[in-house]
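As structure tokens, one chain now follows by itself in the form predicted on its own.
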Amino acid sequence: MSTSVIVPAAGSGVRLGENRPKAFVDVGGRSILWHTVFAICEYSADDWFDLDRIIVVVPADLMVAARHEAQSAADNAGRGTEVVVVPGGAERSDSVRAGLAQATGEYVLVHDAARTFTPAAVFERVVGALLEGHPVVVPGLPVVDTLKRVDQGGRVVQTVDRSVLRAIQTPQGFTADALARAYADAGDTATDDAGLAERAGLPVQVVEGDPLAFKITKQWDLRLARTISEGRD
């Protein structure tokens, strides 16, 4: 299964509240692009997907340091994986089309930065879901808290059946196809990848995901990470 993994790390992290982008932010000694980039390599290390090559979206004015951080990722995991640093643009989707320029082989996963703990498992569960013919694979998890609509002034307008709603995740996986489909009929942004494949008339199949597998976006978020991180050293 030849495969490439897309890695946005362009966005500047002000809901984070550091000094300085998401993506360089430490955790354990370790800046979390670094440790994203390090567990992709692990996890092709049992060969249950054949990794082309690593490229990672970020600002065009630190494509110097995500290289070394990236490279440096790759080496320490000892898989000789190829790792290309891009500049990213001003929303998601223009980073992950300039990503996909790069990108080579049968199958493309897109795996946000800021998840870096994802377990193996889940990757093994989006890369078996496309193995078995499905164009579009994204894990998910049910939703446990209520769910309410409300209107402009705050009212609740509905209670939302939350039996039939996914909390998205990524590593989100595509054959190579069906991600220049998604992006070529993009008429506009989206939240994730997974949304523009959906514009574009393509199924998409959710797989289990994992709490692990949590976005780092706010002090809560970088708290939990450091405090896991501590767990594993």
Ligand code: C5P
Contents of the next structure:
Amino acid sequence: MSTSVIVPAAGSGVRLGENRPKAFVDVGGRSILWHTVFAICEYSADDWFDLDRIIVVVPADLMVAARHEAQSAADNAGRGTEVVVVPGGAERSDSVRAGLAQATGEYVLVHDAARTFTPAAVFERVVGALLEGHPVVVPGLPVVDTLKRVDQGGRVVQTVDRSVLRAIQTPQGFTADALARAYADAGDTATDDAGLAERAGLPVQVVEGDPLAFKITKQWDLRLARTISEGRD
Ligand code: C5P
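One more: the block was the form predicted on its own; return the form predicted together with cytidine-5'-monophosphate (C5P).
Up next: the whole complex, starting with the chain shown before.
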């Protein structure tokens, strides 16, 4: 299966508070972007998974640094994978749209740079469901906390049935046609790509995610990522 992987990494990282874009924050001596590209290249070691290219989307002023990080990761993984770097946009979906313009192959995976430790098994489940014929596949986890809907004053309006909810992660997998359809409406934005696919009327299949595919968003997540990295050395 010939596949491109788009890695949106153009977020500002304001919630992380590290005074630099999140993808360039250090975890165990390497940037978050480096770890993520390395993991993708490692996964693509399976012969049947034909990784066309990795498209990294970053802030326009960090394209040179991003190319260096991503190429270093690909070289370290020893796969000779082609890395393309493009400038992102104001919203995540603008960044993915910019990446999509460079995508080649039958399938496209979109994988947040900030989900640094996503296990290969999650990629495998997403890709496996694509090969079974699902046009859009997302990894998801059951929600463990009780969820309540509240009003603006913080008063509980309703307790939500969590058994029908899933917390959705990446990589999200698409046939090239499905992702193009999802992004056909140029003005649309969403917090994930499958959200746009849903709006375009496409069926979205959930496969099992993994707690290790957490998104480094706040300081707590960064501490967790650094602890995991130390444990691997
Ligand atoms: O903001 P959020 O945590 O949902 O971002 C998820 C991923 O999307 C991150 O890897 C981030 O760098 C990326 N992103 C982007 N362009 C934006 C905003 C976020 O590529 N404008």
